[in-house]
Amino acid sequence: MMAYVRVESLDDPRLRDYTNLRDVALRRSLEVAGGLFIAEGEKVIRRAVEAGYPVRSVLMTERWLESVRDILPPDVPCFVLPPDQVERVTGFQVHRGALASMARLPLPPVEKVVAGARRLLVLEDIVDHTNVGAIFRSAAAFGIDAVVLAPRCADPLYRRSVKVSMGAVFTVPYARMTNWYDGLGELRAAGFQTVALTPADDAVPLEECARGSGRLALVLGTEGDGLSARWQGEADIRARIPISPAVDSLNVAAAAAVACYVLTRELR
């Protein structure tokens, strides 16, 4: 049996994990400092539990009780509220009906995550959580071994990232660099050829980089501006996805999906 908890007031401090989920700045400070993240929907909650993330509590509407009953340990507090009250707590209409506050696990160091990997994605300062989640989903779909984040890249465990990735952020190993300036040099020292993805006309077609089974780290830059000059200059190769001249570039998440397919095709 789940531990149902009656809530007398929406100001109950036990609901603090779920307050104002649309406020990115508030959630960033609350979740990282508190060592938690929010999983939304039965499928995502299930995948988080299967990946070993401990459940702190659950907030849901009554109709979702049966769908999550088998997922949760019996001592996890389960707050059940009507849909309108869930919306008042979270700040939005929760269409998937169930939210879980999960405890974060310690991130491994970069050197541990990349050990034994053949294909990496390296994300430099990608700030949109939707793009980060979509990139993780593509990485999982095409068999990318791991993802490395620059220090200022958006949090993969932010609610929107988790939701868009459909839980792929729980299955693709990832780590965050502590040193942006020399980050690519450290990957090169670990045996990776670094490939900067760019729409520049003088870059080589990405397929030329994919041939062979050598270790490759594909480097993706932030939305709009792309890769920094520092990392473009540091990369071993600058590569592009050939597209119609009628379009100047792809969204970074779309480009990542195409690139993941190209870079792993030779290995399958």
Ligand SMILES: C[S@@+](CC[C@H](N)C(=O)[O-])C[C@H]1O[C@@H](n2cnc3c(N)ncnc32)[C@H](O)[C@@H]1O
Second form
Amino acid sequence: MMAYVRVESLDDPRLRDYTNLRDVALRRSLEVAGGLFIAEGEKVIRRAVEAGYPVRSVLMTERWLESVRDILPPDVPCFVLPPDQVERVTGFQVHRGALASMARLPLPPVEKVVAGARRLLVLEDIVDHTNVGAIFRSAAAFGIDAVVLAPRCADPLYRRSVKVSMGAVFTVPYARMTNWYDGLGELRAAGFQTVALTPADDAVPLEECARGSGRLALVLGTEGDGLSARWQGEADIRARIPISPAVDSLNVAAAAAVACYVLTRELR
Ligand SMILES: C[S@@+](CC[C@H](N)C(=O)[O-])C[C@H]1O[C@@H](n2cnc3c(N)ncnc32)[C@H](O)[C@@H]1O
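The structure above corresponds to the form predicted on its own; please provide the structure of the form predicted in complex with this ligand.
All chains and molecules follow, beginning with the one already shown.
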């Protein structure tokens, strides 16, 4: 049985988990400090629960009650409010169904996440949550074993990343480096060939370094400047996806999708 909770006022502190979901700065601090994240819609909430994330509470309008009834463990507080009040709390019209506040789980260390992996993605300072979500979705689709984030990379559990990934952020193991400077060197020491993905003309075509089944870490750069000189210099190989000279580069998530396909082809 879900535990319906009556709220007398929208200032009720139990609704704080859902405050101003579009305010990125506020949400970043609130979610990290509170050890929570927001999952949106029945499918994504279901995947988060299946992946073992505990549900703190849910917030929805009455029409979505049935969609989540079988997902939620008993005694999870369930706030049911009229649409205009949900909008006042969250700051936007929630069309996609229920919202769930989920508890974060401790992130494993990089060594644990890469142990046993053959194909890794490494994201350097990718700050756009949509790109992070889309990259995880491709990683899950093509069977990438794990994702390693540089310290400044955006949070995969931010609402937008979770939504765009369609829950792939719950199934693809990931960890965050603490040491950017030596980060690639540490992956090399763990037995990975590190391949820096760059649109630069002097890089080798990706197909040429995607042979064999050895351990390989594919490194993707930030949306504006691309990979840092440090990481390009540290990588074993710099590889490019050949594209028309009329186009400077691919969006990083599109590049990740193409590269994941190429790099996992021989393992399938
Ligand atoms: C928008 S691009 C950055 C463009 C930046 N001006 C540069 O020269 O790297 C973001 C990331 O996507 C990847 N990328 C984009 N297009 C690529 C291509 N044609 N080949 C390989 N990687 C590419 C790279 O990892 C790059 O760091």
